[in-house]
Structures are given as structure tokens and as C-alpha cells.
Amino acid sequence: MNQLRILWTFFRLGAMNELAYRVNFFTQLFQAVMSLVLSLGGLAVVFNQTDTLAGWRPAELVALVGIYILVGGLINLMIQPSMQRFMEDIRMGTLDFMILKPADAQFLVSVRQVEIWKLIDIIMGLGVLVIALVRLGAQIGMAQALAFGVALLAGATIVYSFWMMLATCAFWFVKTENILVIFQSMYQAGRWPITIYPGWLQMMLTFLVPIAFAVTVPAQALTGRLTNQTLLLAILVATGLFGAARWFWRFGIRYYAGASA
């Protein structure tokens, strides 16, 4: 309960902030529209030259384009800003001013830097999903919704655990925005199942980052496609790169000479 007055008291912080600059609003749902009208003109332009891409039909990549939006939000509306305000505070040395409150330093850190105007993409990722479905005709059973739902949370953990181990190596190097750049370009493959790349792509965006899990394996639990598994190795994944990132954070912190240093 705790964590969940600390969460929604920088949730009223953020949203204090964006109010001051409202102008954002408008930007942010320009940017937004412009996003889904690329991704959805993409599929446009594909399904006037085929009735199906790797098995996938209109419908159901339309769903998975829903889930690349909402997860993009939910990475832009916290985890992104929070893990480069802690990156700026390692190299200011002013990451004392969380390490000395009386909470998880890891929780705060993550936490703690909210931009309001992200949650248009969660809203426009939802109603794009609840279109797709209703297009597909499906109907979503208990066990189905349940799938989806802990494929999404695996990969929102896996997401989130990604991102602080690469954070968590700003104790060590100067210049690690590049790295959070790159995973940002490459996150938007996931605009598309990555069963319709080679090989060693599916690879590297499976294990060396993570966008299958994030994207692709939460559209193919709604979609009937997801296997016992691949849910299995999701939430095994997830559980390993969370205790992952965990120790990585314990073990970088030792590292750290601050102002009061």
C-alpha cells in the first residue's frame, strides 16, 4: 500500500507539471495520430497485395499494432523518463536525495518521473485493440483474457528489467543514452509479428531485446496462437530478468559516489 501512495503521488507530481505546459496535449496526440496512421497505412499498403503476412490477417496484425501502441505508452509514460532522470542523477551525483528516503531506492528511481501526455497512446492503443477484436469476431474466453493478460504483464517486466540493467550501467559509463536510443529504433519492429523476419533477427529481438515478449507474444495469446509454451518461457524470462535487474541494481549502487560522497 505504501509503494501505491508513492506511485500515484508521482503520478499527481507529473501531472502537475504537463498542466503548467499544456500546448503538450496537442503535440503529444499529433504525434500519436501521426503514429498509428504510419502503422496502420503500413498494413494498408501490405494487405492490398496479399490476404495474409506470415499467417497473420488483417484483423489480428491491426490488434497487434493496438498492443505495440500501448506498450509504447506505458514505456514513454514512466519507465523511459524515470530510467533517464536516473542516468542524469548517477553523473550529477544528486541520486542521494533517493537512496536516503526511507523507501526502496530501486522502486523510487523507477517511479518517480511520469509525462502525463503518454497515456493518449495507452487510450489510443486500447480503443484500437477493442476495434480489432471486434472485427475479428472473437470471442474472448476466460482463459484466453487470462493468457493475454499475464503475457502482458511478462512482458512489461521484461521490458522494465531490460531498461534498468541498461540504466544501471550509467555507474560505470558516461554515454549510455545511445544504447536507450537504439533499443528505442529497434522497438519499432515490433510494429510487425517477428515471425516475419529471418532467423537470427527473431533471435536477437527475442533474447537480446526484448520485443517479442513485450508485443508479439501478448497479440498471440488474444489471437488463439500463443502455446502453453511460449506463456511458460515469458513468464520464466520475466521472472529471471527481474531478479536479474534486482542484483544488477544492489551491485551497481556500491559504485555510486555521490554529492555527499
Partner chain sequence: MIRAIGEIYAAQLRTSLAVQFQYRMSLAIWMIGRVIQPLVALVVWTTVARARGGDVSGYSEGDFAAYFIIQMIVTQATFSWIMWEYDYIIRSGQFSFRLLRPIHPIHADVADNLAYKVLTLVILIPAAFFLAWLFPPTLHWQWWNIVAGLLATVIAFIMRFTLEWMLAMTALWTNRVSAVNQTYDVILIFFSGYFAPLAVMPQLVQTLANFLPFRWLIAFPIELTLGRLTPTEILIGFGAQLFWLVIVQASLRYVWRAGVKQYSAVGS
Second form
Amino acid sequence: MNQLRILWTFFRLGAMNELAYRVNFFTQLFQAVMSLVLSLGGLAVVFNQTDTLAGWRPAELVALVGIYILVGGLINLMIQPSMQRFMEDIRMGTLDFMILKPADAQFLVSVRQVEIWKLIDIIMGLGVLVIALVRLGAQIGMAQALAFGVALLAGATIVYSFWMMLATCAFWFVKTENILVIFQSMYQAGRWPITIYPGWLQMMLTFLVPIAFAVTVPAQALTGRLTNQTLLLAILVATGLFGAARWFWRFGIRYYAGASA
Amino acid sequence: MIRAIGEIYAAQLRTSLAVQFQYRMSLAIWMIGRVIQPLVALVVWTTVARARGGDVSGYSEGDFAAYFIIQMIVTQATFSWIMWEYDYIIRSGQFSFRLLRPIHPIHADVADNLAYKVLTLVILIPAAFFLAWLFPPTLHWQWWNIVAGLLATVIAFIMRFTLEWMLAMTALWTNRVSAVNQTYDVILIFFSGYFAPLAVMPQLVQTLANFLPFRWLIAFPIELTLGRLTPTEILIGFGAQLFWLVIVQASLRYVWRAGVKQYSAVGS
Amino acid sequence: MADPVILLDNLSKTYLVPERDAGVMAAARSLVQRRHRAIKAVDQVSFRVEPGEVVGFLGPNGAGKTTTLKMLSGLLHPTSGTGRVLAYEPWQRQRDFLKVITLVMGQRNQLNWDIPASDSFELNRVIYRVPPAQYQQTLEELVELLELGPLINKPVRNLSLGERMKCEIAAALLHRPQVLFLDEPTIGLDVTAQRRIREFIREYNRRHNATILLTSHYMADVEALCKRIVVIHHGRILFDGPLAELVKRFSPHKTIAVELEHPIESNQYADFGEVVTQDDGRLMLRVPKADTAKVAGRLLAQLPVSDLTIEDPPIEEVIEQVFAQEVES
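What about the form predicted together with its partner chain, after the form predicted alone?
Next comes the full complex, this chain leading.
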């Protein structure tokens, strides 16, 4: 429960921090709108030439874009800024302050930096998603909604664990920011269903940089394309990676403290 | 004068190369993003072409492959990060140092940009061959297409750099440069032939693109290289490039003077 | 005597530093086969600190001070030896242990740069689970003692270095730790700010009987705060005892200051000892400790002395000598 209070405090700090620079709100809003224009404009151009893309109808791809923006917002709200801060803390030596606190240090470093305006992306992503669902005729049953929720949670967990493990590498290698650039570069491939990509790229986007689980799988769940096997795989990968990230963090901290050296 | 600038360029290039070589790993990794975009666009349009039985507005699968591979090269050759850099340079006050130098600051930026392009060739060329191996392109170019395409790319680079350097100066008047930059990026993506060949874009976009400078930055050099243009179209293209080049160069002079005045009045 | 608050027994820390030659080939080779060099940062250090004591922990850069402090606060795991802080083994990092200690690092900040310090304080309150009433009381006390009133609601980036350090110290003390590890808390500050912080530390120690282990490059800090000092060099303890004892043991010299009735020629005093300074009527001489009385007698007998005092040399000089001796031996 104390973890919730800590989380809430970080959110409040993030909010107060950002409220001081209100111009950032408009910057972020503008950026979100432009990103939306880019995504939907791309869809409009493509569907100007065809009715379905690899079996996905326009409204279904709009739903995918909604999830793409939503998940991107989740990542940029807390995961990415916290992980960047974490690696910076290792480099500057200020990670010590986190480790000295009487709370779970992995939790602290994971939630410590909140960029509150990214909520705009989350709200906008949800908005796009809802509009798409209405246009789809919204034949979404409880089972599908539940599968979507589970898939989204699994996707978010996978992305978090993935970043956590990469960031933990900073204990050994000083320059790891570049790994984050790889993720950001590859994330844009998630605008489209990964099933359109050639096999090797699908594998990369699934297991090397887990964009498939983060965006495509939830979208599949919502549009009735998800098999039980895929959902189960997502859950297993999420659980496994989360555990692995935890273990790796412990290992990293022990190395940092010189206990395993 | 020209010799002096030549010497300065040589010196600046050497420094930029040395500095950027230190970041070779970062450079390599940034290139991933520059390869991913054409790859994604290529896959999307290939999928569309297949759905339509192999052809979209005169572009087959192989044509799309050729288009986006050349697009990657032309984009890499012409792009700059100057608008984002100047936002930082001006806000942090480093702009003053640039003004202190007895030479127009654009030259240092050009040299920096060229150094980056030279270094990233090492990745760009293998990436182009890699894409060509994955998606066999249909090529019907002549040797002169490549020469003319190179020339058009060089003009496009000068024009785009001037345009973006001029836009970068807006940071002297507003602190919302990111909005300017993002708007510019989105317009460029749709109206330049970056996201797709203009021929497959909706009619409205095609019409508007004729009145904007952007198609001469990317679409024209690509289509010229691929031998998709008639001699008349080639002449019109070079004419349009020169026309816009004169306009942006003249505007740059004006904006630069006004910008320095603004900066010295307000300070930073 | 009560149980010691800090107890170190043969504590050692060895770092393995990878050795690598420059160049791409060497980098590739090092992936396969890594050579390491062991560096003993802390070498069999033993000492104890009693409740309420303020101990100065001195040594040149790289002597092992920070490594020791990091082990005591649980950030580093020792290679060998044992250590206890309030009956806890620090590197277990138990929550209860972390709640009763604090570490202030003069060269690093924990406060968020962009927001007022009071907001960062609030975060620490939540993380340390300080009860609201106690928090309020502690905060008021710290605001009063450190004169933080006008500071804590300004964004930290707008504060001066000294103001920021005061806020850093307050943030580190909100949970009322019983053991304070202060690593260069006054570094880079101007003289007034240094004095403020020094006074605060003394007052805090007096009010709460907190145990304090302090490192500083400024001897004024040490002289004002620490009755006892521990000197570490090359990872080993060179001295542990009262400050006065250090001077007695390590300085083979005394300084004799002489006030003369009228100026005299330099050849008249040159053979009494090493002349440190001299201007009309004032003379400073450094003489071997054993000869002090004899030289003073001769001075009084042979020169027109109006006043004569015998002093210990400045503490900085003594410390320098301690380190210099180590190098020679």
C-alpha cells in the first residue's frame, strides 16, 4: 500500500513540476495531434488505394493506431523517463540515494520520473480507440474485452521488463542510452500490424524489441484475431520477463555493491 | 574569399569528423531509425500492391522497392537536424559564440552535416544493398539517370539545408520551436514523396505538392534517378529546384539579418 | 560504557579494475580474456564510534574515506571483515537500518532540480513513512536551525550552492536518523555558508545526541566539530584519537612567536631556528619540539623580547606531515 502512496507522490511531483511550465502542455498537445495526423493521414493514403491491408479493415487499423498511441503514451509517461533517469543516476552516482531509501529500490527507480503531459497521448489513444470501436459496430463481448485488458497488461509488463533489463546493463556499461534509441526507432514499426512484415522482421519485433506484444497483440484481441495460444504466450512471456528483470536487477545491485565481484 | 572559405571548410570538416567519429556507435544506432522508415513504408506499399493485383498507380512491387531504397539514400543525403539543434543552441545562449566568429555560422553547420553524411555512408550503402536483396527492385535506369539524380540530390541538399536553417532561426523569436518543427516534419512527410510516391497519393495532395517546394527535395531526385521522368519533366524539375533555391537563399539572407538584429536587441 | 554505534573490525574492500590497452584489437581481446588489477581501497580498517560522538574522518583524495562511508551506509559490500552500525550489518540494507541512518554527499544532490525542495521533502516523508505530526515537528526544527524559511518553496535550481546544501541536509534528516554520515558536506561553499552548516551540525548533535562521522577537506570543520579524528591513508588507519594528540604525535616542531622591543639585524636571530616569517618587531620561528624550552630561554636572554608565545603548528600542516611521512616509509 505504501507503494501506491509513493507512486501517487511521484505523480503529484511530476504534475507540479510540469505545471510550472505550462507551455509544455501545449507543446505536448501539439505533438500528440501531429503524431495522430501522421498516423491517420498514413492510413487515409493507404486506404485511398485499397479496402483492406493484409486482412485488416480501415476501422480495425484505426483501433490499432489508437493502441499504438495509448501504449506509446504509457511508455513515455513513466517507463522511459524513469529508465533514463535510472541510467543517469548510475552514471552520476546519485543512484546511491535511491538505494539508501527504506523502500524497494527497483520500484523506486521504476516510477521515479513521471512526465505528466504524456497523459494527453493516453487520453487521445483511448479516444481514437473508442471511435474506432464505435465504427466497427462494437460487437465486443466480455471475453474479448477481458482478453484485450489482459493482452494490454501483458504487453505493458513486457515492455517495462525489457527496458528494466536494458537499463540495468548500465551497471556494467556506461553508455547504454543508445539502446533506448533502438527501441524508439523500432517502435514506429508498430503503427502497422506486424503480420505484414517479413518473417525475420516479425521475429525481431516480437522477441528482440517486444513491439508485437505491446501493440499488435492487444489490437488482435480487440478485433477477434487473437488465438488462445498467442494470449497464453503473451502472459507467459510477461511473467517470465518480469521475473527475469527482477532477478537481473538484484544481480546488478549486488554487483554495484561489490557483493558478487 | 572562396579560398578562405575552402580552408575553413577543410578545417571544420576535419574537426567534425574527429568529433563525430568518437560517437560512431551512436551514429550507427541512429541509422536504424533511418533504415526502418523506408523499410516500413516499403512493406506497407508492397502489401497494398499485392492486394491490388501487383500495381498501384503505375508502381509494381519492384518499383516500390526501387523507390524506397533510393528514397532512403536521398533522405539521408538531404536531411538535417539543424532545427532541433538551434532550438537548444539559442536557448542555452551558445548562439553568442557562433556570432563571435568572423564567418557566417551556416558554414560550420554545413561542414558538420557533411561529416556526418560521410561517416554514415559506411552503414547506408550496406543497408541499401541489404534492402535490395530482401526486396528485389525493378530498375530501368541509364548511367546518365544516376549522374542527373546525384546532381538533383546535391541541389536538393543545398535547398533543404537553407530552408531548414532559415526555419531554425525562428527560435530567435519564439520558444515554441518544436511546434514549428513538428508541423514542418508532417508536411514534409506527406508532400515530398517521403511517405509514398506522389503518384499514389490522393489527388488533392498531388495538386498541392506542385505549389510547394517539398517534392523537389525528395520525389524529384528519386524519380529522376529511377528514370521515371520524361525530358520535359526533368527540365521542369531542375527549373523548379533552381527557382526555389533562389527564393530560399534570398529569404535566408533576410531572415538572418532580422534574426541577428532581434538577438542583439533582446539578448539571451 | 554503552554499546558502540559504529564498530568496524578488519574491514577491507578490494576493487577489481579491468585493465585494457587502447585500441580496437585490445577491446576485442578483452571481451574474451579480461585482465584485472586488484586495488585495495580499504585495508583492514578497525575503529569504533560511541553514541553521540562526532568523529572526523580524514585523509587525502583516494585514501578510502568514501569507500568506508559507503560500506557503513550499506551501499558497498566489503571484501572481508565485519562491521556493525547500531547492531545492524549495513550491507544487508534492512529497512529498519536505512531508516535510522543518513548519508549526505556534498558533491551529489538528491533533491529534484526543477521543483521546490519542500516537494522533494514530501517525497522523502512518504518513502520513510514519517508520521505527519513528527514530520511537521522535524521540518519546523530544521527550517528554524538552517534558516530555510524563504528557501524551501523556490525551485532548487534557483538556489545558491550554499542554500542548496542546506536543503540537501534538511532532506537527509527529515526521518530523524541517529547516525549521520557526512561526506564533504561543506565542499565548495563560501566561508559564511561553511560556518552556518558547521554550527548546525554541532547543534543537531547536541539536541539529538546523534552520532556523526564526518569527512572534510576543511580543517576548520574538523577543529570546530570533532574531538576525535580518524586518519586514513592508502586504505589504512594511521591515527585514531583526539585532535590534540595528533598534533603532539606527528608534529616534531613547535612555533615560537616573538614580539621584539625594536627591530634587529637578521644575523642576530638566524641561528635560533627556521624562520617562518619576520617583519619589523615580529618573528616566527619553527624549532624542534625537544629544543623548545632551550631556544625560548636563549631568545629571552639574548634578544630584546617584549612578548613570547609557543604554539602548535596549524593543523593543516600537521596533517600534511602525516601523509608525507607515510609516503617516505
